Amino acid sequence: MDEVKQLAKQATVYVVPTKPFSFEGTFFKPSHFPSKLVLYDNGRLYQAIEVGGHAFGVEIFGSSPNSQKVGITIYAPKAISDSIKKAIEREVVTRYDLAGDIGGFIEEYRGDSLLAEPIQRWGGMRPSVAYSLYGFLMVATVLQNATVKRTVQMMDALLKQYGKKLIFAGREVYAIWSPEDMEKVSETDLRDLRIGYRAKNIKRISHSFVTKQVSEELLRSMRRKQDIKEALLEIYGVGPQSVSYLLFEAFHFYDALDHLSPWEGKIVSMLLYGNKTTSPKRILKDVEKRWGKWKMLAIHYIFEDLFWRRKEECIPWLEEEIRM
């Protein structure tokens, strides 16, 4: 059963992101998988961040409507050290690309016919991921070959059995299990949760973290996109699509677009050409020519803007592609 921890407010730190910056565009992605690992409510983000083997509750907010500062309130069972505060601050800055430099993109493409409106609405939006590398791979594993509804069911079952429920600021979110804890779980027990072949993938990936075959710290220290890509592809069960997401969202390479899934390909094709049938090869070639070193960031702006609009209006062709 899930472990429950009641946490109390211990500290608040502030970060000043590079400009331009969009708080909501950066901290809430309507196209992302909905899970109990992250809660965005009333302009604030609630999640867990693990440091030193311990899970802390984190509440992230804009310090004021006119301020560019980001506040990070940390919740824990007891007082925390300055080193813990700094480690959590670094994780937030890294995961949400708060030190990224996208000013050149905004200036160059604010007049682009496809980007003008998304930039006007979300100028300063960053690529971001709420999870650690391990957490991202767990989510990606559950997402494989499943509808959103089925994925939510599987992740909820896993979190209830192996996650850590954190209660803070009147909210509940889960911290994902650690690779060390998952190492103690049998594949049979995982399969009993009706997650199918994903049980084997979860076990193999967890083992690679426990044995240090995979190190997020080491990957973050690499500077060449190709080196990171090759290292990620060596992880069991990780394919081109997951690597593409990671290179952009977690490692913040703004040009990380050399693969499109069939589902995304149809949506991008519709956005760029007004049809769902343009080949991924042509899309990738045209996007490279039009946006070059910013190509994935450009697609991100167009894609997220579409899903923000979906919250306010019905877009029939998009609903056909979203399997709930």
Second form
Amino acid sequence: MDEVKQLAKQATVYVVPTKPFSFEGTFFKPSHFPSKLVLYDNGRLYQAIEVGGHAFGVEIFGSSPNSQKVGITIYAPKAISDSIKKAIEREVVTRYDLAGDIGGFIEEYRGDSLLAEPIQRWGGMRPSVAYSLYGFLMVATVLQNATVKRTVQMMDALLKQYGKKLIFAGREVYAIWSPEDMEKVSETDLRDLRIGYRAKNIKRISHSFVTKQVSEELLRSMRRKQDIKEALLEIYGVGPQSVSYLLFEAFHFYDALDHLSPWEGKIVSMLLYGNKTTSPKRILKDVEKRWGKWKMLAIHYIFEDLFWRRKEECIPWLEEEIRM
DNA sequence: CATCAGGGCCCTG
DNA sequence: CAGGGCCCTGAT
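Shown: the form predicted alone; wanted: the form predicted together with the DNA:
Next comes the full complex, and the chain you just saw is listed first.
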């Protein structure tokens, strides 16, 4: 519990993302739930990445204000091999969609009344997720049926007990436990962390990873959105809400929007129609017509821009929908 | 103090 | 396919 590891700098690699690209838009998501798994500080992102059963510290930065290169500094207890470096680089490229092709979207909608400003500020932003599939599902599990505050509390309790604290570059972030670690933990012990019925889901999801019934590798190799969706829905404790986040953020389907949760529905409704009451069904139809194959990316640009603005100015109707 | 719904999902009818 | 129940907490 509260296993701590001090890591030292071992290597820096660089990748060149496809254009157009926005570093901050891609690596910092104001709308994402805050956790000790990721730290964005002074234009740099700190997180753990697990490769070959080991957790490495990773620091990601834009190499210079105008260069489009992304630097990845890797921290570890001892020197690392080229294959580890490659694997971590690949993981960053995949999780942050650095090889994605969104040029068509920017071209087509830079004049769109709702997208012009977000594109001006964030043009080149990618849908991205800091976590592995397993990590994402753990987060999604504590997000269920809870307010953000309680979610943070549950995640902190879990990380304190089962996570690995990594110290590198003068910062601290946690690496999530592995599915195998969770196999050794009893449901009762988990429940003692006050996470309620979610204990069962965590156990079952972990087990399906250990038995290879679920494999991130395999899912990533699938081409069709529908196939991935069906495979994800088979996982116990994973429903339409988590899957729709995953299809967009982790699997980068820019049109992955056929489901709107009530709280998101209200926010999108307000942005599109100036009221909170338009039905999700109507919204989905209009969004399809307006942005077609880019519809979820469009919503993401508008959404992140809104959350970013929230830091600058007070948006009362939004505060009502975000219960911290 | 009691009641209730929450940034879902499963299960039942 | 609609709706109750789930753990626990903070808001009322």
